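Just one chain follows, in the form predicted alone, and it is written as structure tokens.
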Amino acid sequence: MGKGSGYGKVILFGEHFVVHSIPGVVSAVDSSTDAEVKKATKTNIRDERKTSKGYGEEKRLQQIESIERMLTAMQLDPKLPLDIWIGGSLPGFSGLGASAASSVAIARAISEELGLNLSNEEINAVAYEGEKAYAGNPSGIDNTAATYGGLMWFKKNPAGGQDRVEKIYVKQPVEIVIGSTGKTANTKLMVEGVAERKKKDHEKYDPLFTQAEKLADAGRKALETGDLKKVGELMNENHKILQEIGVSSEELDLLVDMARKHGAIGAKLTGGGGGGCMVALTPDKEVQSKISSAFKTAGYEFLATKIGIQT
């Protein structure tokens, strides 16, 4: 039986833009999928992570696709019978970078059991082409934090040739708290609707692209000398942002506001938006825990865990 995980993730700056070769600030959670293969006479996927309501169904078809083009990245027959099982910490709530995650635990899982001793940057590099099924175009951002951790700069390469990954050293880990709106978002629609709105209407879209790059920038800076506040404040800054752009939706700026209002330093929605997740910024245990307790009485599911773990 090969074994295999893959980290979380929450955007902390750039999710939409980094598509478009803008630089963006990720970082790996505190909780993982892992995933276990085994060679079989007919595939069978077993998956038993916790999930918001429908991700399952919403994704299988992408999944088996998904699994197929990393078999083929493998250089193996697309419909080679495995049995597979996925679970771990990390729920499936669209914005975590579930499916990225599960895509290098399954990419790792099926390495060990087949023998083929990928390294770290072919499993990368195979979870890629697996994200293509639930993102279209991907940006690889969600698939390098899965497979390496830590907190990262990263910038597609627009000519598709090797994406510049830096990694960002904090002096200690920072608390957050990732809420869940519930609703399941197709990333991929999104993704092609930004693409859309921004070749239609390069006035408007152009400046705010503009604005986001400097925005993590500046983040990245205000993270490598321990200045929360001020990460927080850009954070709520990219948030605007990403409303002007049409992602976010009425739930994700409910949950924003209620972590806001009950001390958080910053909260803006992460990954694709349209449902899925935002993140909040809760620099002590105490604020992490009053803003879990504000989801949980409102119905809202919701992670407390860690960014900035250095792997």
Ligand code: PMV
Given for the second form:
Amino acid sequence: MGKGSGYGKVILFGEHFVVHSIPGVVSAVDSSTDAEVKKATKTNIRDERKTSKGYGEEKRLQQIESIERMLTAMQLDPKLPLDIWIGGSLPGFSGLGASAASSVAIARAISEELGLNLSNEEINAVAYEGEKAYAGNPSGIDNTAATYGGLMWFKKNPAGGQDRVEKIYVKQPVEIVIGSTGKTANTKLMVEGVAERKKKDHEKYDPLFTQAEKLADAGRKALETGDLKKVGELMNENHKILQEIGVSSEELDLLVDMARKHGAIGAKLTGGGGGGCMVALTPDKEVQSKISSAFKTAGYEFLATKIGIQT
Ligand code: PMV
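Show the other one: the form predicted together with this ligand, since we just had the form predicted alone.
Okay, now the whole complex, with that chain kicking things off.
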């Protein structure tokens, strides 16, 4: 049997913009998706992840396509019969890079089961192919975070070659709370929507893209110098431009407001939006638990974790 894991992630700056080669900042979280793969006579997928309602059903066809794409990328028969188990501590919530984490986990498990000995770089490339089933035109930020872990600045190569990935080091890990709207979102449709609106309305979108670039670079600097107040302010600004490009939702805005009201120094949606998750910067345990309790009382699932953990 082959085994593998992939990290979950939270995007602190630049989701959606990264698809268009604007830099983004992403951190792996200390939860992962695990996979086990065995050669079989018939394909069987047992997905035992804890998920938000409807996640499994919504993603089922994309999951099958993703595995076929990865097998093809490994120069194997896309219909190769495999028994695949998926589990681990990362919940299947939209926005946490759950699809990329599962792609990396499955790619690693296949590599081990079939003795392919794929390097991290190869696993990342295979998982990127798998991500296309979920995101259409993915930036590659999710599979990169899922493969390598850590905190990083990422810029997609617009020519399709090597992306730029630079590790960010923080003095110490910082507490965050990830709140889930409980709504499963279709990342592919969200990504396509932004691309279409951008094409139709350059006048509105171009300055927002310029602003996103400034935010990601300033966010990186503020993280490196430990200026968390600044990081929070920049996250708030990032949420505003995500609202402007039409990827927030009533519930995401509500959770963002709730987090700020309970002491978060910054909060924004994270990932594809349109449902899914938001992230609140809560750099002390007390604020972190205050926000966690507020989410719990209001009936929302959450993940209290840290960014900048060395993985
Ligand atoms: O919702 P998630 O966890 O799949 O994150 C998507 C992030 C996007 O920037 C919207 C897409 C991408 O490929 O970068």
